[in-house]
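Only one chain comes next, encoded as structure tokens, the form predicted on its own.
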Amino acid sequence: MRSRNTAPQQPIGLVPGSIAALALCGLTMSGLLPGIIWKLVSILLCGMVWWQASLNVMAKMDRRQRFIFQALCYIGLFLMPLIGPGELPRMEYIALKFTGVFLWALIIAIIYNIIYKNKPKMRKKIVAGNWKMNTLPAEGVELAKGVVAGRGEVCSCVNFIVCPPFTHLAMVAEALKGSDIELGAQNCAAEAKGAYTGEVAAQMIAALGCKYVILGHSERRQYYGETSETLNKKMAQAYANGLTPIYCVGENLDEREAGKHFDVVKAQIEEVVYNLTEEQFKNLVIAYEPVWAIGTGKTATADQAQEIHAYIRKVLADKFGAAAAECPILYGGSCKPSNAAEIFAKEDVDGGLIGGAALKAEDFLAIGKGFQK
């Protein structure tokens, strides 16, 4: 069963829908389209467009801004009893009042949408490469050197991060010296130290020069049974050692086809990210992975990426308020040079967590150039 928190679909375009709703409202209120049917149609269309517009803008607001926006929208409800019935039949009178309420709310929503749509994106632009279990140490060094060599071709506003296997970290850190490319690890232990054979502590990777660590990747959840309980411990270790977590969320194919994708990412955020302090949250990167679109032959569109990214930002704002607007949210679903520009152009997409394309320096850099197109 879908949760009531699931974000609704947006069936109509905001601009044409707004024009149609405003025109129909004007005609019905002026009496040029008389009759209860037209008034009910006007109420329905106006309400749909208002809801769509409000979703677009509320995802970008902190709590105080949302409160003011909603107060302005609903003020018509308090003004409605002031409208006199005149000579209209009772049903037409009620329909006319509701039309006026939704017309007022729609105008407020459109104004807010224009303000927030044109608001410049101030968040970090990040392209992070997850090398996974690929390359030998010497090959990793050559790959890192290739990224450093081509770095100057990409806007300095783009922050590059490379995340090699543990065995490469010291050598890749040396190869990155003198550049602004940051080093990250693909995982860390849930404990600080001790008898945990095969584990690598956050303190150890920080000592090698890592600034970031990927946590909660779908492959770690799927193949190694990582749970929110485990990830809470890993997050604590990361912050205790000055690392910035790149926390991954996302749904698999069955969850997407069942319409549970909003529920899944919401739970993954609430169970881990909601436990952070406000100060810790300021040093967090979220990566959304549409697991269903990786290696399945299915493709996630830029619009689908924006839809879920906007929802993630809303969930973050419910807990952290205005700070959610500054949290980078990366897209981790088969991003490549050919589609990077389209995906990165979306308002709530702040870069990518790159897999296969990060294994070729030219492709990795070309994805960074997607911000410039």
Second form
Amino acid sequence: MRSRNTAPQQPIGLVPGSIAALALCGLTMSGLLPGIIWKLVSILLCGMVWWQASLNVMAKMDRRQRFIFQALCYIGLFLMPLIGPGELPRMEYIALKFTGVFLWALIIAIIYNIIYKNKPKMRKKIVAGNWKMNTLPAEGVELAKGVVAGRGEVCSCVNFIVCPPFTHLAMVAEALKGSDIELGAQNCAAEAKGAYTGEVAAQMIAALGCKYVILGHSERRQYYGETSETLNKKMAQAYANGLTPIYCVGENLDEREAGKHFDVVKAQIEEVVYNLTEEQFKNLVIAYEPVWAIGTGKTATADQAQEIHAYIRKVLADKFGAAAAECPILYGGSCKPSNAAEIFAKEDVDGGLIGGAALKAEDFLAIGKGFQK
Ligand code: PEP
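Moving on from the form predicted on its own, kindly provide the form predicted together with phosphoenolpyruvate as a structure.
Once more the chain from above appears, this time first in line as the rest of the complex follows.
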């Protein structure tokens, strides 16, 4: 069951809904389907489809486009009562006018949907490898060299990042020199420096050449008790040292089965990402990683990934507006060469955070080839 309050409202399939709504409006307005009930049904259907179409398109628009879209809808709202017959019975008259208004807004929303669907997205395509606590330093260097060696076979439009253990960072940085493959760390301390035995500061990893840092990975949340409070501090440290956080969100199996996944990711975003400034937000990568898919061999279906990625983008847009359209959202959880293309083909999936399959240069690169868009 899906939780009621925060899931995106998808009242009806957009394409069949639009066809049905347009057909019904045509029939009622031409008088072929007479009677107030049909008119009310067509108003309701148009309203539902329009609502969904608006949600879809507005999340993709910048401020100016939203303004034009809304202005066109309002122009229809004001003009429609002035057009058409005036001598119908009162209820019939109101129903006719409402149908006209919704029809107008629906047509605009459909046109926008078509335009935006075909517009190539400008977001960064990213394939990031999370090596976790695997490989010895020399093995890590070999792996990095393997990625560098095969990199030329993959479109230069794909940004590769490798995130080795802390102990390998300096050596891997050396192995990546001269390539466009970027370096990331798997974590950083919540404090800047001082008496924190065993911790590694953001400043230190930045000094070793890291550009990215993974924060909020489910394994850190689960095994090391990382909370939003800690993650807020870590994010601040990352930004203070010029690092781009790859902030992970995702629900566990119980939460998914209880239909709470939308609420879980929303809270993880609100509690941390909502505290960022607009400038910081422009330098953020989100990774959606359903915990039940990490290292289990179970992958979210491409449709499941798209559904929640679109939702995440909507939650981001609620706070950061049009900038949300530029934020890369990666999928993570048993992503491999055989499923990457299908998942990456989805509109709101901008790449992957890869665990197991990042430990073989060949597989990691093959995942990068999954980009067809
Ligand atoms: C991860 O832990 O970030 C991950 C996605 O792991 P895997 O690909 O092995 O499921």
